[in-house]
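Starting off, we have a lone chain in the form predicted on its own, written out as structure tokens.
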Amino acid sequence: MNKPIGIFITGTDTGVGKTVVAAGLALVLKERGMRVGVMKPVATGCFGDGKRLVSEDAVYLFEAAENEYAPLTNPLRFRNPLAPSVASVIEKKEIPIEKILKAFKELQRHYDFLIVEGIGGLLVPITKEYFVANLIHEMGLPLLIVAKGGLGTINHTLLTVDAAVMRGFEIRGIIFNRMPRVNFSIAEITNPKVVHDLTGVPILGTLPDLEDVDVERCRFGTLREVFKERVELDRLLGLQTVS
């Protein structure tokens, strides 16, 4: 069989948690001794100051995956929470495309096993002409979608769904994250079956809102230890038939 390349983390909206998931899935390829690469091509609602813009998300996934290349994890940074179309308009920056690919493949030659963290959905536009789902079609990786547990998340999750199927994407799952605890609602108790019925794909599991897991000062707490548990790592890399 062969060894599995990367995998693309995908969200049904903003704020669903790819971070995390992206970051509990390089802790556990990582435990399993494999040389795992992170990549968050662009990123927006930076801080710093000039060219010196930094991003939290790509700071975590860093340590988690405990990399070496910095540049390459996350080559375009914003300081606007923006779209990175609309970002780059009002920084007056451009968005080289080449240089994400550049970065990708540079990765590719030093780890076993990339994950690339998407911004947002499948139709972010990166430029006024490329999306995210572009992006995703030229790396050529498998993807996994992340969404909510709670209510609208059937709709979001099949127009993303939808929109992976046309582009011809394959889709390893979905992992439903920030899934309370206790006191589940009828939403969140019936939505992963709804969307596996409706939509054939896999739901690979489900992840609790952690308390002890904070991006923004760089906690990983149990996310290691619940993600092992609670996700189907091996269909995730395509290592075990879906049925």
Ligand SMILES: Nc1ncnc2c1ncn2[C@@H]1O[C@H](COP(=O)(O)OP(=O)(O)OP(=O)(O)O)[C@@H](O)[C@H]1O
Given for the second form:
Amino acid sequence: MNKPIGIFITGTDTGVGKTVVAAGLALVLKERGMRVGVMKPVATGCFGDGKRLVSEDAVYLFEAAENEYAPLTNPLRFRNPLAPSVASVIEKKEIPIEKILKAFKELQRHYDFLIVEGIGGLLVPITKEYFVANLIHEMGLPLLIVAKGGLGTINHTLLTVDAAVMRGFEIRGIIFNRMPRVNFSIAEITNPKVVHDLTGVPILGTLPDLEDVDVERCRFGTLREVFKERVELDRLLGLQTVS
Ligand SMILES: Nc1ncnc2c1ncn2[C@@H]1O[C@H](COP(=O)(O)OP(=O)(O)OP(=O)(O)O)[C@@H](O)[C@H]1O
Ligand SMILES: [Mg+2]
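The structure above corresponds to the form predicted on its own; please provide the structure of the form predicted in complex with the named molecule.
And the full complex, kicking off with our chain again.
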């Protein structure tokens, strides 16, 4: 069996839970004894002074995976919460794609498995002519799609799957995030099956809204236990193709 080398976590939108899912995966893989690396190639909306910008996403991932190479985890940072191509113009800072790819290759050497969190969705421009999808192509990683559970997600998820399939990406599966534990809407009950029936893409799990999980406060709470319980890990890793 080939050694799994990593996964690229994309979302149907910004704010759908990519960081939470990436951290959940890191926590579970670490528990399995794997050396897990994490990467947020470009982060916008960072805090701190001009010289030392910090990404909340990168800190969360870094803490979950207990990594050692902060500059490789998050090579490019911007203050403005915008698409990277726009933040880069406003902040007059270039985006050298080769710096991202160099950090990626170096992290791959240090770890058994690399979890890369995307920026927004597949067609977010990193530069004017280079999109998140271009980065996925160059990294050569399979995709995990994070989607929200409620109304609107069928359209967003199908658009994301279409864009991925058109580019020949391998999609390992979809995770629906922030499902309420009680008082489900009809959309939330039916969406996973509808999306599976329309795309054929495996639904790897649904994560509930967890009160003790918070990216901004760097709280993991019950994330590892719930992720283990609710997500089909072997299928996510490509170790099992038929459920
Ligand atoms: N299952 C969950 N339970 C509770 N809170 C959650 C859950 N998933 C995400 N959140 C919260 O929702 C917010 C957005 O989640 P997250 O940061 O993971 O999204 P994202 O897709 O990574 O966003 P971005 O596009 O900014 O990187 C965060 O405040 C996070 O703490
Ligand atoms: Mg994030």
